[in-house]
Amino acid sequence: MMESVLILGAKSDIGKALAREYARHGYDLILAARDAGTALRDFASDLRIRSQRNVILRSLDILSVEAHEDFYFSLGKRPAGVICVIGYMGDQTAASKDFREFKRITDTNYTAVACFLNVVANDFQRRRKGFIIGISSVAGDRGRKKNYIYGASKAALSAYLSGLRARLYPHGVHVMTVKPGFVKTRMTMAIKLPPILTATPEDAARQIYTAQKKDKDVIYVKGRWRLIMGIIRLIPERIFKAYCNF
């Protein structure tokens, strides 16, 4: 049996692009998402035909943390790698007033994801092999007025992946953090994004696959974002709080 990759959040445009990319390179796939059997049935059928790879659908609510361990070990033969594409922007205004929206943002982007990846990390450490890829965000590089709650949850994920990377490195397990920047997806169709800073899901998938094979630690899908966020981080706080309203 070929090695497989588990993709969490496989309903997303990037998740689907990653599924196609890894299938193209000979991996079997386990695609996990809420109501995966319904939401991904046609996509999985098409991918099986086009790639001649085995594609399994599994339903998972990442917020049901008590079920993580049972879900993972019910997979039978464990995957060679796990890619987490789960993310939730949420409503910043609502989250600043309603703890339920605040909790949904932080749990979906960080707490529940980290709980699941803990299960994976322990298994990979015992096996002394595997790779973990977490999709974080440039929003986590500095808290900004318009999305600091989302940004804080992604900053937490980036810090978690950094520590996990250091923990698992001696055990032969690769952990990679991905910061996509702007990506042209269904959710951003109505937004005018700058082409020079915007990737397609297919671009992101190709770069993620290539970087994973090269054991990269942190990548920005569009390299310009590394420079941009480096400059933003250097802006003094007294200036940033007064004039940077983006």
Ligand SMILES: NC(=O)c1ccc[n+]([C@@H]2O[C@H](COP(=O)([O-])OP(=O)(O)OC[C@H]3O[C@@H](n4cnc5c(N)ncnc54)[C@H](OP(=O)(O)O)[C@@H]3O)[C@@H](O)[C@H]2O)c1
Second form
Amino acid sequence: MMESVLILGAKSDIGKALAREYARHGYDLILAARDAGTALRDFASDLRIRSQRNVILRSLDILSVEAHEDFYFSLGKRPAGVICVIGYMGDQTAASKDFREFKRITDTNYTAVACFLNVVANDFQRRRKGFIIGISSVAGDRGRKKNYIYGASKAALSAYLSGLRARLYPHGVHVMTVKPGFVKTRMTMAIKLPPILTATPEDAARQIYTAQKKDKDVIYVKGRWRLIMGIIRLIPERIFKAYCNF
Amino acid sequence: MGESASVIMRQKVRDFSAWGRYPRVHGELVYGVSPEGLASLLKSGDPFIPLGNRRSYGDSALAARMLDVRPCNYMLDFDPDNGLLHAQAGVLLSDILETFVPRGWFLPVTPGTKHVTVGGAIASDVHGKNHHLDGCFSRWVKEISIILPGGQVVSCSRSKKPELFLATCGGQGLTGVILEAKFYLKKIDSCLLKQVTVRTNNLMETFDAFEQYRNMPYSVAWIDGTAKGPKTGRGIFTSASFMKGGDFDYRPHGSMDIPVDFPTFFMNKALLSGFNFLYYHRTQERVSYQQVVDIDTFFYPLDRIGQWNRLYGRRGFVQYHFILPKRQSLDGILEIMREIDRSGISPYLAVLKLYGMENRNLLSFPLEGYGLALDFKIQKGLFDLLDRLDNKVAARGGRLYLTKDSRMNRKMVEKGYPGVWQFRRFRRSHDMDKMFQSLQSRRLGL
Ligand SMILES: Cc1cc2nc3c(=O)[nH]c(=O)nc-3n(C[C@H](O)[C@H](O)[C@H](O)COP(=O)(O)OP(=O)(O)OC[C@H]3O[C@@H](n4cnc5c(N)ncnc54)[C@H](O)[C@@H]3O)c2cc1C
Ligand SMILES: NC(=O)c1ccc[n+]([C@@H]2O[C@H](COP(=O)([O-])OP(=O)(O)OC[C@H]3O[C@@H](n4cnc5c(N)ncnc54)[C@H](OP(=O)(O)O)[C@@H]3O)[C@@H](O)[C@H]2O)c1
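To complete the pair, please output the form predicted together with the ligand; the form predicted alone was given just before.
Entire complex below, previous chain first.
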């Protein structure tokens, strides 16, 4: 039987590109998203026709944390890998006044995702195999004025994944953290992005697939972001707070 | 397209041109199509034109407002029993090849580039090297779903709303936005073809080659545009058919890119006659010979070079693609080549094809006869020359291909396409003329 990959947040452009990439390499797919059955119906038909792989759709709202276990264990066939693409940028100004928006950002990017991955991690540890990929962000590498609430939640996700990686390593389960810089998705389509720092979802998916096959721990998309974020992290706080207004 | 429901329409404002890079229009490209977005676009009442992969040459896909259909690129269903593919309009033919050639299916009809969308193939009712046997793309289309000015999505076919079907196939995007289509792929036994090549000494011999190989499914001739006098119309004729038995190991060719615009003087006469001379004499013997070629080599030789249109420089070029009824073809083409020669302007690429029967679509290009496509760099005197050629084409009952055109006048389209009157009436009676407009439709009053 073919191995399958579970993608959480499969409606996003990066999620779709990942689905195509893994299907192209012979994996069956389980695509999870809110309202997946109608929202992803056409995408799934396309994927089945192009790749001749099995594609299963499952509805999941990551914020319904009580339902995570049921969701995961009712999948039937257990996946060989889980990729979480879910993320929520939110509205920083609103979030700094309104707890509900604040919580939604934090829960969507971190709390609820981590809850789900706990379930997966326990299962993979028992089975002593599998891989977990979490899509974090360069925004989590240093809190910035413009999006520190989002950034903080991604920082939490990065820290979580790092610890999870260490925990699962002796059990033969691999955890990879992906930190995209700019990706040209519908989230960022209206914004003018610098081309040399911007990946297409397809670039991102290829890079993620290749890195996962090589058991990489933390990757930046594109790779040059590693250097940029290295430098940004070195800027002394005194200067950062006064001059770095991005 | 359910899942794009939350997508807001995005837009880009800049200069746009199609493959010929002439003309340019400063316009707004709207993309991220969702049913809601489309409905609001239609409700706004501002005219626009749908656009595929901009492989048309002229201004049929250009307007102050354009709707990019390429994001709708899902294949929805495939029936391996009869080859019926149900696809959204933005699917590229190259995607279909990559998906289906390895499974033994090929496009029923394909233009000389695989980088076109299904919507574009229908809207131009494209033809391929097999037109003499298999007709245009629309012959293989079972059903089209299209969104009309009022926002209603309807499907049409030869039996259901036939008027809409006949106006839409070849209708250059002027009847509505094609959203989906069902059409038949064709079974093949191999992804390789057996090709016959014949070098000819003049137009008569080239015509003879077409007649002699009439039963071969695919044929085309490259004509030496710089040859004069008794050598006029000499060229390299190739014809091919898929092999029986063999593998389906389809490897799409990569392409080399032309990264910058070439200086306008690059494509000059000396270079061109040199190239034509070499190409012509590459085929050593006069007699025919056979070889085995793959799909990309035979069908898409020009796709080897990514953006070869940049070779013509910033000012761009025009492809003058005309067709003449068979009885008029020999004299007509010779007369036109003489006229071109007298003008001192040389075509850079000349491709000749024998076409089969005309279909019933109102604006499809092919009719039974010979068609010649000539590429001209934009230069002084060119438009006067082309006006003179128009008169000759019209006088002989011929017409110009709308998807290549950027400059003909109303008289020319009216003489060439008897269906144009009905097309106009049909557009008006369904308010399509107010909603769907391109630079071309305005110029030609379509
Ligand atoms: C190298 C090369 C070789 C070619 N060879 C051939 C050939 O051998 N035979 C041939 O017939 N053609 C040929 N063509 C022309 C090409 O096949 C046609 O122009 C085709 O229509 C281009 O498709 P597109 O997706 O790029 O559409 P565009 O160029 O973007 O649009 C072309 C027309 O289709 C309309 N259109 C596009 N999508 C839709 C839609 N979804 N709904 C409604 N209308 C739509 C547009 O409004 C426009 O009028 C060639 C072109 C090139 C560049
Ligand atoms: N684009 C970039 O430049 C960039 C940069 C750095 C990091 N990232 C990260 O990359 C990932 C993908 O981003 P993207 O650009 O493709 O943006 P996106 O389209 O907004 O993707 C986010 C996805 O998360 C899903 N989601 C949000 N809340 C959810 C919930 N409660 N339950 C289930 N799913 C939920 C969304 O589903 P719906 O479709 O239902 O809303 C959407 O599919 C995100 O984690 C993002 O933070 C992106």
